[in-house]
Structure formats: C-alpha cells, structure tokens
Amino acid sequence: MSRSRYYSVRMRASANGKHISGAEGLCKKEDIKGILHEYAARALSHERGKPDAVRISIDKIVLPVKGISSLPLCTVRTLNTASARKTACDILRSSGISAKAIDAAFSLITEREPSAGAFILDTGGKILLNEPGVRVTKIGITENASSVLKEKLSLIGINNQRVKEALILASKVKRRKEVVAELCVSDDPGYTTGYVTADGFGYVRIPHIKRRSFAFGGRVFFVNVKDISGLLEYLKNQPVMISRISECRGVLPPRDLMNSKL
C-alpha cells in the first residue's frame, strides 16, 4: 500500500485529567475534514460526560502501510455477568492464560479509573506495562473492506461503528505472534458487551460482561514475551489497514463456541 496517501487522525477527550473518550483512524487527505467533525462531535457528546479538554492530532503516514485480514468474528450467547465472565475465562484458560493472570486482568480493568491505554500482562499474570498503558494507533480499513464488513455485520444485526472500530483495533493487536489473547471491557456505562480474542476463536463478542451503568473498563493484552519493546513499537507506530474481511458468524451458545474452534 502507498505510504503517502494516508493520515493518522487521533482524538482524546478528558475531564479533570481523567479519560472520557478516544478515537483513532487512518484516512485519506480528502476525508480529514469529515473525520475531524465526527471525532469532535463524539468527544463533546459522550455518555461518560462533558470533557474539559479535547486533543485531536493529524500526522501524515511515512511508513509503509501493512494490509492485514480482520479476525473472524462471532457473538457468544451469555445471559448475565456470571455466564459472560465464565465464558471469557474459559476462552482465556484454553489459550494458556493462567487463573492468576485472568484475575489480575479483570481487577485492572474493573477496579480502577479507565485508562486510554491497554495493560500488558504475561500469561502467568506479571504486569509488563501498567498505567497509562499503550494506546494502539495508526489503524484503518480500506473502502472495499469496509463495504464488505458492513454487509457481513448487517446480516447478523450488529452493523455499527463501535463493533467495526473494535474489530479493527483487535485485528491489528492479535496480528503479532507475541499476543496470545486480549480481554476488553468497554468503559461506557451503557455498553455491556466486551470481547476476547484468542487463537482458534478469533474475535468473540461477549454480552453482559459487566452491569449497566458500570463506568469502569479497559483492555488487557496477554503476551508470551519478556521484552515488549518490539511489540510496543508495532502497536504505536506500524500503520495497519484492514484489507480483507474474515468470516462473521452470528450468535453461538458457549458450548458450541468452545467445541468449534477455528
């Protein structure tokens, strides 16, 4: 892909130094104006409250953009927070994540003020990167892939910007072999669907992973490497564009999900 056609646009909104919302995307020069309007509107109307500071940055991409496939997607049928957390734990444990690491991850993202960045843990539970964490940047999707994704998500009733953006980010993260799995719980009070990514499962949406009105959340990357410098460089600086869309399945019972690894 051309390195000069794209710009990275990032937004972060905060109030009293606390994270309110953020957005990130790669776009062409002619699309910047529309993206700025969209991000500003999002920052000023977020359910977490009114920000007192909104920072938007625009950087021209100078590195080659790497095209990748999106992760396969599905939703698991969970009816309450207990079954949602059990399903998340089952996926993570089957991927080699220790119980200690899983407990630590849930504590980090449900017992602290939300952070703009992701925590990084090894599979045994050691924290390799604490707050403010790493913010994944320079991510986007081609026009053709976006059209295909829209069609596939529409068929299963989840065609919205939140799902699309989360899938794009998670697909970049999981592309690195050091990343064994990811756990994400939204910090938006009204959004109760989180996700887990792992080999053999792809991107698994997990409804009811938290109670409604619960304003805490975040993401954790589980890795199998001690030196994370290369991973951090990739997450922060390697431009990645989703150019191919993988399978998007509908809702699966937990048992079917666990018995039908990809």
The other form holds:
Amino acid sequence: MSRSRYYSVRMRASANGKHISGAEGLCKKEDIKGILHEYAARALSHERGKPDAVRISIDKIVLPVKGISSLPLCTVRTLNTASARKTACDILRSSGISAKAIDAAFSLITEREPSAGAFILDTGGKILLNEPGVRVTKIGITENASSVLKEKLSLIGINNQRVKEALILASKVKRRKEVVAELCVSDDPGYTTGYVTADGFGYVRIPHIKRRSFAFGGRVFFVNVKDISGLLEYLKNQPVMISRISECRGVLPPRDLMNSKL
Ligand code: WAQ
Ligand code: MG
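Could I see the form predicted in complex with pimeloyl-AMP (WAQ) next, after the form predicted alone?
Entire complex below, previous chain first.
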C-alpha cells in the first residue's frame, strides 16, 4: 500500500497503575471522532473495573502502510480447561517450542496481574522481554477486507469485534519470520476463549483456555532470535493493514486439527 491517509488511535485505561484495558487501530480522518467515542466508552465501562486514568492518543501515519493477509482461522473443540491447555501445548510443541517455554508462558500470563503488553520468550523459555511487555500498535483493516471478514465470520457465528481485533493483531505479529508462535489468554473475567498462532495452523481459537471469573491473562510471542530490536520496532511502529482475508473454518476436533496442519 502507498502513501498513508491514516491515523493511529490508541487507548490505555488503568486504575492505581494497573492495566484495565487498551485498544488500538488505524482509521481515516473522517472516522476519528467515531473511534474516539467508541474507545472512551470501552475504557469507562470495562468489566475489569473503573479506570482512574484513560489516555487516548492520535498520531498521523507517516510511514507507508504495509498490506498483508489475515491468518487462516479456525476454532478447536475443547470442552474444558484441561483439554484446552493440552491442545495449546500440542500446537506449540509441534512448532518447536520447548515444554519449559510453554510452562513459563502460562505462568507469566495466568499467575500474576496482567501486563499492558506482550511478553517475548525464546523457544527454550528464556524471557527476552518482561513486564510491561510490548504493545502492538498501528494495526487496521481495509474497508473491503473488513466486509469480507464480516461475511466469513458471520457464516460461522463469530462476527464480533473481539475476534476481529485479535485476528488483526495476531496477523501482524505472526507475519515476522522470527515469531514462531503466539499464545493469548484474555484478561477479561467473562471471556474464556484464547488462541494460539503458529505456522501450519494459522489462528486457532481455543475455548475454555481459562476458567470463568478469572481476571488474569496476557500474550506471549515465542521467537527464534536473540536480538529482538528489529521485531520491537516493527511491532510498535510499522503500520500494517489487513487487506486480504484467508480461510475461516468452523469448529474442528483437536485430532483433526493436529492432522490437518496446513
Ligand atoms: N499488544 C500487545 N499485547 C496486548 C495488546 C497489544 N495491542 N492488547 C492486549 N494485549 C495483552 C495484554 O497483556 C492484555 O492483558 C492481554 O493481551 C489480553 O488482552 O478469537 O480479549 O484484550 O475469540 O483481554 C482472544 C480470542 C481474545 C478472540 C483476546 O485480549 C477470539 C482478548 P485482551
Ligand atoms: Mg482485556
């Protein structure tokens, strides 16, 4: 994509310095007002609590915007936390992530107060980026891709903002070759579906990855490099728009998922 007419809008809400919610997107000038309204409403009525500080910022995009495809999406049929964790482990293990790294990732995101950004671990489990982690920003979707995505997600009954935003973010992250996989667990007490992304699997939604009412969550990016400076620069500053939508499959049993690696 060429010269940009886009603006990056970001929101962060906190209470006593603790993360409550955040949002980020790319939009055209005429849509800024609507987005500000939506982000402010989201910040002030979040199930994680009432914020005492909300920061919203708007930056004009100066770098050319890169157009990319969304990751292929599917949902795996996991019926409880044990099978959800097992499936996440199976995908990550088959992508070359060590058991130690997977354990470290789950403890970082499920055993302490959520961090505003994502942790970065190497495939052996070494923490390359600790709290507060990296916030992925400058992410959006073209109008055309957005209507295609809406159609595809509607067909499988999951056309909602949360899925769309997570797919956009994960597609930007996984686009980098050094990112081997991502693990995400929502920090919202009422939202128990998480996801894993990895080569050959795409974006795999995993129901029941945590128990309801549990207010912990987070994201971990697993990488196969030691120097993450180029990756951090890309995640924070490279504007990326989803301009093509890949396949969106419905629900698959775990065994079919593992056997149908793309
Ligand atoms: N960059 C990096 N990390 C982030 C970002 C970001 N832009 N936004 C959120 N996080 C981290 C942060 O630690 C949050 O605590 C954690 O992720 C969870 O964020 O297909 O709702 O917004 O059904 O609670 C995934 C499944 C939902 C969607 C993810 O995440 C689906 C979700 P939340
Ligand atoms: Mg949240």
